[in-house]
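To begin, one chain is listed below as structure tokens, in the form predicted on its own.
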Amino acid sequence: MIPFDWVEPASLKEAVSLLDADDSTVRPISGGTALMLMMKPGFFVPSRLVSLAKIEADYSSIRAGGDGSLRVGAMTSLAELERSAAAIVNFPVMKGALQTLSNIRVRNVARVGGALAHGDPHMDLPPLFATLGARVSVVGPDGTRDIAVEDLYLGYYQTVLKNNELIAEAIVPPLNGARAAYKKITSRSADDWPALNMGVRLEMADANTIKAARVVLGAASERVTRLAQTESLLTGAIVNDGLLKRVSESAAAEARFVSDAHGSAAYKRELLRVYLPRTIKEALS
């Protein structure tokens, strides 16, 4: 491994100042579970790594709002989020989703901010948070801006984050009675990279009528994607078998699929047809 500089700032502000807007070889590192995998074979060669391990403790906290919202510091580990009573009580969908997010050794080390900023479309946390309507607070030298999680991603390992910006926290709005479900479909073990993952969030007008819908797809394409046409088809509709059939066909036509080691585009399209109705039923139940 080629030598590089290692710095440990004591604050988020200092960490931002140590990054370089014009140099992509200067990177922040939180848990490092993904970054180190890229460094070992030489896919990424840093000139400097800015460790976030010693920044303010507030960025490692999970706070529940009085309205049922959740604020998750970027340096919170995935295992801490998985065990958080505030997260699981307010958002039951998180528990099952996080338990199959890689393995417990990785979850103990990986951090929420890094999982969201990495840009790998196979990761579970971005589509899960996008399903829940979460946004991230991003800090840079020019101040702070909020970005919806689904708007973070431009393509494979590409995000809208500048080289000198950091995710400070994720804010998950309250469900307010909405129902949510998340499914991860893998070709091997449950904690492996998925061939397809998807989330559904439904606001109901009554027991059978959908008031508003959010459908998010991951792993099948180059970035986390909301299926807007499919959401429109669900909005205002009465749930029945005919609707679920139309929705599955709509989603299969709307989504852009890519083939990879986890499955062909045709295979992923068929998975979506099968599993989207199941995910909707799970949310309703």
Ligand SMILES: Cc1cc2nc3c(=O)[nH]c(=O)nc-3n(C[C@H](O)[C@H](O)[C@H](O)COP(=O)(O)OP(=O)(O)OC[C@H]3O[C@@H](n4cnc5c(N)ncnc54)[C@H](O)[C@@H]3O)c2cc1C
Contents of the next structure:
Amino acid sequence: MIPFDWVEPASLKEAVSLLDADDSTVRPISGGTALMLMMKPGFFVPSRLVSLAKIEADYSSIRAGGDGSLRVGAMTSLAELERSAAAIVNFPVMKGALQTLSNIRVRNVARVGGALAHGDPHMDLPPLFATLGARVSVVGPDGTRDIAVEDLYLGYYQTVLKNNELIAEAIVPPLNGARAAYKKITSRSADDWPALNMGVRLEMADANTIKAARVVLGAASERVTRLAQTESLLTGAIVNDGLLKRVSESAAAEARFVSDAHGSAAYKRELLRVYLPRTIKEALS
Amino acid sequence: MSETRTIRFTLNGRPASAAIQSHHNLVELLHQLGLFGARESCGQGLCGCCTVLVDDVAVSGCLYLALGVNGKSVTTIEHLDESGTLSPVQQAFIEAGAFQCGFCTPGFVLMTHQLLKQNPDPSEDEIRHYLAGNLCRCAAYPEIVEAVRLAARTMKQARA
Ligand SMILES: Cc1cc2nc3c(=O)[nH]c(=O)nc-3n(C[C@H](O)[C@H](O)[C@H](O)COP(=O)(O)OP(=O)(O)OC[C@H]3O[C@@H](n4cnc5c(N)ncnc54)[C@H](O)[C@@H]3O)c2cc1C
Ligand code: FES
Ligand code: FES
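Moving from the form predicted on its own, what structure would you give for the form predicted in complex with the named molecule?
Expanding to the full complex; the earlier chain stays at the top.
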């Protein structure tokens, strides 16, 4: 690694002003775990890092709304989210998903903003939050805009965020009785990077009839993706073995798979075929 | 840009300062100050050999910029026996024979301290889960798990 300029702004606004819309060698740094992994081998050579440490106090709260929603400051650590009673009570699916997200030291340091902004398709928080229909509030030089997590990603390490925009907060809407499940399938150890991860959120009309569905896929593809055709197959349908079979075939045909160190495209397709019915069953159990 | 910067922090309970380069990580900072208990092995956050506590939270020193500890409190493995006696966790690792070469041991010991502080009576599953980010190339895992249980028992007796 080679030296770089380091600044520690005291407000989010000041942080935005120290970033540069046209210069991608100037980056914000929150936990630094992802950036360090890229800086050490020289994949990323910063000219300046804008530390968000001094604004942590203002952006690290986890607040549960009376309606069952959740607001999470961008500087909340993943470990704090994992331990948060508010998060777990309103969204039981979060705990298990976070517990297998890397190891405890990484979760101690990594921040929600960094986890959502990095854009590595293997990561767990983006598909988990997209499944839950979460949005992020993003601050830039011209003010604040609101982006659905599912719309954040364009491709490998590419997001719709401008170089001088910062995630300030994530807002997870209430489940309102919807059922959610998230699965991470690893080909080596349990806390490894996934070969495939997947979330489903099902609103039920009655015990067996689905009113609305979200099906989100990560890791297997180039970016976090909602499987729209599969969702429409589920919408209004009665859950039975026939439906689960049709849905898993549809998802395997619809998703675009990428081979990598964690599995070939064909293997990931097979994983999706097997695990989607299991994830749906887990959500409904 | 390549000029050194001075950071001030608390190191093992005492005020410390160091002139560092922006790109140095926490392990490099500690080595500069003569503390070699935290070592960089994988360099990728996977193995835990570089475990250090920052404001009493366990971090991988290999992925933590030295600049980031400015104003914070850093605790290393060297702090545990500063009183002249080994900590109950260190003692338990010896009694259980929980190492061969010892390269991974400082990380496992610090992580065990953190685990037992948060969860004084962990199940085997909880122990294995908490230590999943620490690797031992000598594969002393069964003895390490035993050492954690032994330390939990000793600490419980000391409290009683
Ligand atoms: C050993 C290891 C194993 C891992 N395994 C997993 C895993 O199994 N699953 C998983 O999901 N992840 C895994 N990770 C990745 C980890 O989740 C990320 O490194 C972490 O979430 C990034 O957060 P950070 O705060 O450290 O980000 P940083 O490194 O600080 O930043 C990451 C990116 O986000 C940008 N950024 C940071 N904060 C903001 C903000 N507020 N607004 C806009 N942009 C911002 C930075 O400029 C940078 O581009 C692993 C990491 C390691 C080291
Ligand atoms: S050297 Fe830091 S975790 Fe392996
Ligand atoms: S004792 Fe040798 S690496 Fe663990």
